[in-house]
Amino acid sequence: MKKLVAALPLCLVMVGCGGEAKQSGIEPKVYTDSLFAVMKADRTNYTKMIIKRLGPAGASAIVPDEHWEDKPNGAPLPAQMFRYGAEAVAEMTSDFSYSLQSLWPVNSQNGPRTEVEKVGLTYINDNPGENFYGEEELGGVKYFTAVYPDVAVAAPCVDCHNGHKDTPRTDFKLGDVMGGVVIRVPM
């Protein structure tokens, strides 16, 4: 009897009422919600316990930069390992993609490229703190796309994008957000 009690839940997670297999997985929200949440616990950790420890060009023997590449001690920029990151997992899984993007992009190639990232970046910005989820169709294949607030954790987000030579905008705050996370999962 232990045995068949133990073993109850599982059919009934795979049998519905009527005796049919039901699908079994997690939702797309939930889904993006997770991912969201392991690349700004990331992000952040890098930019506060590595980039602001960092300072400024000049300060320690390790100098964050944009052309970290060109300098004998350089080290990316939390925008720059992001991207390395999604790239990684592009090579790794087709399961889901991931991008920093921005209304205010300080590289062109950030700027939303879809209606649906345009929709959720401007509504990421206009709700603090909420967060936008949408479908749309890319190549005759539907996604699920969530927008997450990238929001300026410390003061070298802000000191770079305020400062850079090619910023749209340079009136950024702690706090503000600056741009989006845009998670895109094949439905």
The other form holds:
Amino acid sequence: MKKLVAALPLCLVMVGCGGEAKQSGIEPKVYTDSLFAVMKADRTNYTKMIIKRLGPAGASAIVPDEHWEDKPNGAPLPAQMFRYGAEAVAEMTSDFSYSLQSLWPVNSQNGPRTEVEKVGLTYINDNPGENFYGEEELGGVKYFTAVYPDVAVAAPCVDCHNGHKDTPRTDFKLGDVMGGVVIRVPM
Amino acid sequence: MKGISVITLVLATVLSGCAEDPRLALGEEVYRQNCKVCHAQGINGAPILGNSKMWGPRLGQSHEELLSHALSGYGLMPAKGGKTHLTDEQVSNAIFYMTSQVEISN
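So the form predicted on its own is up there; where is the form predicted in complex with the partner chain?
Up next: the whole complex, starting with the chain shown before.
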């Protein structure tokens, strides 16, 4: 009891110096939305400034190709570039993780692995343009999991996926949600 | 004659009071089903609905210019957003709706 009395002024002092008493911090949704904004901007710029400008639709200096490593002027596809980024982040930190997934992945590794991922991918597919936010517990840790739509914005998205030897789906159309970016942060 | 103009006046007041330009409601529906998929999130840099920062510089253009861009494709936006079944009028209505949202949410 005495201890508690002693602790009280200390508490007040700390609050006094440290600012707010309640734990301040950024909301998980704002955090994942911000991360997604950066990813989206980078992906768009890679498409616009590298693939469109230097690829077959532009100067034809590079060949965007799944097997880019086998070609002297091969360039990674935007989805691969995105995965390399996610893998590099996973080597740096466990504070968040992200991936580009689909219910119909050409790379089977990109299918949903958790129930919330599956629910989220289904939701963004059924509600074009909307995000999904959920919570899940994995290995005893609670996570905030957000899923953002990835859309068939150009004919090559649709043509390549529909015609890919490993695709589970062949009827993608322009403007369809093809998959989603999953961002997960521990709470 | 007087009666008719009074009725017209009342009708006009009622209409403008409870219903805006009918193209906006029609356009909202077109937007929801066809444009939202990119314009809600800014996919590929699509100006986000209601985001004045993204729409601002584009609003210097006339409705006709915006429409012609949306119809024939513009930058990273495919013609009609890839929804080729839409009529020009539907796309036009959607643009009226989208531009009407810019001041409202900011």
